[in-house]
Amino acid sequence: MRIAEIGGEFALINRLMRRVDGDPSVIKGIGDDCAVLAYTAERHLVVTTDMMVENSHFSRGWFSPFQVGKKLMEVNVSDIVAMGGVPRYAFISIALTRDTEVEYMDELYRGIYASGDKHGVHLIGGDTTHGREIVLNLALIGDVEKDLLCLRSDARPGDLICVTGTLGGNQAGLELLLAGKGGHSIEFLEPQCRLAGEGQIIARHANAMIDVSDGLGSEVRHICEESGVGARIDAGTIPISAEVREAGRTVGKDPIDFALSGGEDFELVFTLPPDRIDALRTEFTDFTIVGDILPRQEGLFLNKEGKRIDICRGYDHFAG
């Protein structure tokens, strides 16, 4: 039986992984952006890992090695920021082809260090081997104040669904490159996640939070599944830039689909009690209300021009 036949990537994870019970040191295991471990009286450890595979997550024909290195760090930092945490230390494991040039690796590490310096991350260990394609894996450790820890599982009916920045830029860039068009591609080649300070500000007010790695629809679905709730997303409120709308016209696709299922925008989706909106806006304003959390029985759907549309799942590595 193929993985696609059981439901894809997340069905496979649920099939293979055990929930950890009975260990008080594990605050949160499977099911969030990071694992959360007991650390000190005031802080938890947060740990994440993410992998990038040549010709799946990056192509040497499109990405410079510097851009590959930056992306590797940014995608991991984004997970820790989405927990309300601060990234600290990184470990890297690499499989290289035998013809990989030293100059390529110099530039790749220059990208890793450039992003790490921006976020205050130190690379302190790892492992290297060889393979048929380049495979990069970064494990990242950070910490979070206990009062700021923000999980996917704490959304409540009545919460507003909010998202930082604009969405769809990464997918728009990919679509243009696939179509052989110039223009809006920098968000695909050099995605940038939110800063830890921004995540901490949001975490002081939000109930639940997640980063946008697989599309807005997929991330809201994760929140719903972990929190036991439903949700409505209003299509007309999804923040999409003029450049992304133009990219949609160029390739003949709906930019709302870029935002819902494109992924790798690395913005933050969070749920917020309505009475916390004004307080958050005194500290942080770069966010948009895109929907609300509903009771579970109402399901997850997109409200588009008065029509209820079921939201498909986001990017899946094993989709048929």
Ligand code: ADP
The other form holds:
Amino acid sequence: MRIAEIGGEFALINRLMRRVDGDPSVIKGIGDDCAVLAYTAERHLVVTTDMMVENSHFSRGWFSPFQVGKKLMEVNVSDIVAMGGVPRYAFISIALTRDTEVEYMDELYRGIYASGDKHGVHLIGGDTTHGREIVLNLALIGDVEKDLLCLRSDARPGDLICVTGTLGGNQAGLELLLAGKGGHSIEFLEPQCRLAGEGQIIARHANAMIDVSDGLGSEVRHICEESGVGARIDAGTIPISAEVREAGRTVGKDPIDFALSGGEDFELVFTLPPDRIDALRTEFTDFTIVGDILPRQEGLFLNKEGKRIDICRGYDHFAG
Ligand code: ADP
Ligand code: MG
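What does the same protein look like in the form predicted together with adenosine-5'-diphosphate (ADP), given that the last one was the form predicted on its own?
Then the entire complex follows, led off by the chain already shown.
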């Protein structure tokens, strides 16, 4: 049986996972941006890992080695920031092809260190082996103030759904490259996650939080599944930059689709009780309200020009 036949990546993880029972140190196992482990009286540990495979997540033709290294760090830091945490220590495991140049790796690590320095991460270990394509895995450890821990599972009906920054830039950049067009591809080649300080501010007010690694539709679906709620996303309110709209025109695609299913924008999606909005705005303003959390029976849907479009399994599987 193929993985697609059981419903894809997440169905596979659900099938393979075992719930950890009876270990009070595991505060959250599989099912959030990071695992959460008991640590000190004030703080929990947060741990995440993300892999990048040559020709699936990057190609040597499009990405400079510096950009590959930078992306590897940013995708992982993003998951810690989405918990309200602070990233601290990284381990990197790499499989390299025999023809990989030393200079390529110097540049790749320059990218890792540039992003690591920005986020306060120290690289303290890893593993090196060979393979038929370059495979890079980073594991990242951080910590989070107990009161700030922000899970996917704490959204409540009535919460507003908010996103930081703008969405769709990553997919727009990819679409332009695929079409062989010049233009705004920097958000694809050099995605930047949010800073821990920003995630912590949001975490003081938000109920649930997740980072955008698979598109807004998919991230809100994770929140709904983990929190046992429904949600409405208002298509007209999704923040999309002028560059991304222009890219949409250039390749003849709807930029809303880039935002909903496009992937690795590494912005933060969070749910906010309406009475916290003014308090958050005094500290942080770079966010947009894109919908609201509903009772579970209302389902998860996109409201596009007054029409209800159900969101089943990411945007590709939208009914209607
Ligand atoms: P993210 O997109 O935030 O990096 P993922 O979608 O990769 O998160 O993973 C979702 C959850 O599933 C996480 O808790 C992650 O640790 C877990 N996970 C992913 N792949 C596996 C696997 N092969 N075995 C066990 N757990 C996994
Ligand atoms: Mg994530």
